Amino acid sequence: MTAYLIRRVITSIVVLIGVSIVIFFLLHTIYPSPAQDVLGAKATNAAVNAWNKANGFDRPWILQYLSYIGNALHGNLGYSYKLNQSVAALFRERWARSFYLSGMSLLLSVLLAIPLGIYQAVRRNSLSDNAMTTVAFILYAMPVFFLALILIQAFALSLHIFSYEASQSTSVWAVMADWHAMTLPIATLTLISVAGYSRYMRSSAMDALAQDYIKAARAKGLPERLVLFRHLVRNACLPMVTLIGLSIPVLLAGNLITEQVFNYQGLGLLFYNSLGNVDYDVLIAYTLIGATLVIVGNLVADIALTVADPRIRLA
């Protein structure tokens, strides 16, 4: 198992290096220097060139990349000239709020999707299964912003049950306590995720129900409850581990839209505003973090699967 984990870690590091090079090159090609933003639109070419030379932006992009990675490893993610603040400080202010939104959505999605998927598999092709499938397909195909607007219109503007705007507190503890403002943002991400998870869980549970060990358990006369909880759930949930690992960066992307719609002061809204402002250092730091989460999510999922199913170590 140790050799397998070492191989997976080395592969992940190589992939991360390759992805970071591509991301840095593309962003550098689109936006090679923030000199114009710092000096102003009326800055002369001589002034721009002098600023680039003083700050290292006149060097080849590969040298700039190596310098950026070296600084990033020491916690320096650059400087936002638009917001006049270091990128690391901006991320420290907001990461906990985004983590709470993503974490709660992911937790609720898994807790809802697993029993729903198993229920549909056990009662496949029934009226309830068809109804749930229809709802799941509608939610799965629905854009995040559209679902958010529907929930705002229904529960905030019409029924006045929840707030149309997320909590504006800078304290994550205050945000967690403000359920009136956070229910709709969390519900938006949860509903989108449950739609996909439940379909995946239904398919996995149906495959497990067709296996011989389930038939043998039933032939022994075990109650259906024990068959489902003792034999079905663990094996049917194994593929979900990979899906959850891959969903971590997807939730980060979903945060971008959800935070913008609900004006939630997290990393997603920071990135959205940085797109409009062409805030180079924020854009590249957020993109690299997203790529890192994809790779780390895959690695964690592989490790979890290896622990849960030793047969994978031989693959």
Second form
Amino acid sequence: MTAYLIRRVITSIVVLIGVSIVIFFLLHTIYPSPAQDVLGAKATNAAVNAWNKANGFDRPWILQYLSYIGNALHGNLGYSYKLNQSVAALFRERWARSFYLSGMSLLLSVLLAIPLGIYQAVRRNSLSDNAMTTVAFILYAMPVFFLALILIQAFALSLHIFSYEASQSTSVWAVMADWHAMTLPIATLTLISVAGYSRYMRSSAMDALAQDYIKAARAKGLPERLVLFRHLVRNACLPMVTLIGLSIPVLLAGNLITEQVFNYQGLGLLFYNSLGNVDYDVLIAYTLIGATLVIVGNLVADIALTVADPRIRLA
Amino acid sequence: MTNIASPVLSPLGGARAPEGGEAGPIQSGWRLAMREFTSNRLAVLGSAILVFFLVFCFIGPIFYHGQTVNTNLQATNLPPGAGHLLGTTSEGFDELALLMRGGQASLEVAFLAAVFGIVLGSIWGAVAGLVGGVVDSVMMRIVDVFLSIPILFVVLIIAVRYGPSVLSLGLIIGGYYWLVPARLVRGEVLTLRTRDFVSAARIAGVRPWRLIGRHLIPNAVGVMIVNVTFNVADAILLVAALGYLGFGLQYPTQDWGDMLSNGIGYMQDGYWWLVYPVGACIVLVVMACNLIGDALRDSFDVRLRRR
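Starting from the form predicted alone shown above, please give the structure in the form predicted together with its partner chain.
Expanding to the full complex; the earlier chain stays at the top.
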């Protein structure tokens, strides 16, 4: 098992290096230098060239990449010329808010999807199963912003229960306490994820229900409740671990759109605003962090699965 | 396409029946899969919805004319009624005609992306699986690298710099959608590689490209079609998200995402016809593709058959 884990970690590091090269190259090709944006549209060519030379943007991209990575490893992610702040400081200020939004909705959607999926698998093809499947299919097909809009229209503008804007508080503790403002953003992301997860959970539970150990548990006269809780749940949840690891890109994308809709001052909104005014260092840093999260997520899911499922350790 | 005798789709014909099942006559895998598909009511529903929208978007404009290019300030934000069956937008465009035009753009981008992705992906996967060894590892690590980059971020960055058209957007999104098919096809090829008919072809001196084109890819077609349907659904949602964030197609081409995001601005004024019809279009088409994809996967999946 140790050999497997070591190999898996090394692969992840190789992929991570590849990702950083690709992202850096891509951005470098699209925006060779932020000089024009920093100095203004009226800057002369000479001024732009001088600025490029002074800040090292005239070097070959591979050298720029190496110095960028060197800095990044020391915690320096570059400088936002638009916001006049270091990117690391911007991220430190905002990451907790994004983490709360994504983490909370991920947690809620898993907690909802597992019982829903098992219930649907047990009551397969019943009226309630079909109704839930229909709702899941509709939610799954819905653009995130459209769902957010419908929720805002219903719960904020018509019923006045929740706020149409997320909490603007700078302290994450105040944000957490402000359920009036945070319910709709969290509900949006949760509903979108629950739709996918519960479908998956349903088929995973159906597979597990057909296994011999369930038959054995029933045959020895175990009450159905214990069959489900002791034997089915744990086995049916195993594939969910991989699924959650794989769903991080979707979560990041959903996070970006939700933060934009509800004007929530997190990393996604920062990225969105940086797109409009081409804040080079923010774009590259957040894309890199997103990719790192995806790789780490997959790695953690694989390791968790190895720990949870002894059968994999043999392979 | 019906003459492709496929060992993956019909495991030794129907001769080796699964436990407890009865042995049926030997049938072509495609016919079996088709029968399985058409007996699935949801799949038929999904296909019907998709066909309806294809007709609506591509043939509808021949019969229903409405202004979608020139603004008409005398007819802005009209509610649905005679003359404008679904009302008009703030520019005086006819909403129903715009729905057809927008649907064309959304569907074209999505299909272009999915087809481009599947072609590139299946060639990549087949070569990696067939050659094997170091080449395979390197090619698959490249796939891993690209899969780790969140697509929305990259598409947004590219779209901001180069105002996207149907073609460029389709290719950019397709440039991401080849990754999963590459993995799937490689997996299929790895299992097919050891089959007797592949060995026979190799012994007969078939060249690698012909082996891929004539023997390996046709046998992985089931997996590929399923992937295409899911990718079309994904791409429609992605294009809509781009449109909403303001980095979608440029006027005079509009897609459903642009329309929905324009309509949202008028939500407070009660102009529901600018929001819900186009929202319903997106949801229905994506749902139809997902239904078809699910059903196709079940009908191609030999293990699930006759359960």
